[in-house]
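Below, in structure tokens: the form predicted on its own, a single chain.
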Amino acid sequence: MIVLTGDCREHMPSHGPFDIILADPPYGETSLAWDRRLEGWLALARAALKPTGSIWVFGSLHSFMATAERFADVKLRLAQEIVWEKQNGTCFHADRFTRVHELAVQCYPGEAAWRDIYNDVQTTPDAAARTVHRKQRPPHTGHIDAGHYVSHDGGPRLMRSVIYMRNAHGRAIHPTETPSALPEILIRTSCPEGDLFGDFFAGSGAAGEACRLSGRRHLGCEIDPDMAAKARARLASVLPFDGGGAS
């Protein structure tokens, strides 16, 4: 489990190819000094991704609308998105709704077919007893293969795209820290066990912790030296830290 210190554009590409890349870059929505959109990282991440891999990017709708052309330019295709619902959120203006959600968007290489991308659909054990859920292709979706899923007697059901999870306020290392259980869901979905996860904006090391808990290898990069040190200390508390390479 490694956290490099420095600019992800300089350090991460040479360590690929990655089976999955997760990125939680600055959204560029505030006047804070660190909240500036970083240019060029997406193309480098795309080049460092395995042909059967995918990229999960955290952001707001505003940030994705502002950067949509960059995804198209590097031929990344949208697969799906999830909504992270929090117990509280931010309000930048008094005349707007308090925002209690963020988006995580999954993209994959445009030359690949979705069936070739690693995808282990996650489930939750909260289906109602003695019910059967079936999913057939809706008539308006065109040439999308029909899906079929059955849940019997309170067994597991497919995880929903809106995931409620408390944020890390009060115990966070990083000012915008994501609870490690959230990236763990994405990691288990999109990265085979034992394979390499690229964490381009490592922050507090939450995703690295999730990799350890789910049995994936982790390589992260954090530009803030103090935060990178805190992330390494966090990972060292989860397992013995090896500074010699990704493990």
Ligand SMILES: C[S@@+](CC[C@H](N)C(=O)[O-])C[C@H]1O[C@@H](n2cnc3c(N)ncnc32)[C@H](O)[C@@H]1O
Second form
Amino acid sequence: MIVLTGDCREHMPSHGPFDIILADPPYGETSLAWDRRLEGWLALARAALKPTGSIWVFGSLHSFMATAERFADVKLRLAQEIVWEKQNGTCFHADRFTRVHELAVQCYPGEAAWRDIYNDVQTTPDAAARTVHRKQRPPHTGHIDAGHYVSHDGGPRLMRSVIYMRNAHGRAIHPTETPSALPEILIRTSCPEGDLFGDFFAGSGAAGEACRLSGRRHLGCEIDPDMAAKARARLASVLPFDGGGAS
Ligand SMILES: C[S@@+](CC[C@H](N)C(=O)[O-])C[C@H]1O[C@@H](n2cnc3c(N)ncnc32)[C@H](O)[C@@H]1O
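Could I see the form predicted together with this ligand next, after the form predicted on its own?
Complete assembly follows, chain above in first position.
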């Protein structure tokens, strides 16, 4: 687990190729000093990605629409997106709705086939109770009537694309900190255990923590030296993944 201090455009490319890249760049939508849209990083990230890897980018619809051409220019194809729903959000003067969500979009190299991009389907155990209908069995399996039973935990289901998760409000060390359980879902889906994860805008190290907990190798980069130091301290305090094997 390493967090470099500096500009990701300068420091990250030489450390590739990465199996997965996550980028939570400044959206460039507020007057905050650090919130300036950054140019050039996407092409460099794309060049530092393995052919079977993918890039998850966080953003708003505004920020994706404003940068759509950059994705096309470097031949990154849009695969799917998730919505992170938060318990609270932001609201600007002219807004009609309080914004309580962020988007994260997964893209992959245009010359690759989607089926070749690493994917480990994630399921959720929190589905609601449901009635499971059974079909009539063929006679040679013995006489079992069609019927139904109630599955009280609902059984495992494919994870939903809208993911509700409380943000780190009140205990965050970064003003736009992601709860580490969110990148952990993306990491488990898109990066094999032991592989290399590139965290281009590391912030508080939330994604690094997710890597440490899930057994992926992490290399992050953060331009703000104070924040980078906080991220390093955070990661040093997280117990490493032990692989889950018998001891
Ligand atoms: C939206 S925040 C990321 C927050 C992070 N997801 C977290 O959970 O803490 C974007 C971060 O990118 C950093 N940043 C801005 N420009 C950068 C650059 N050129 N290279 C590396 N980091 C940069 C900012 O300092 C900021 O901490």
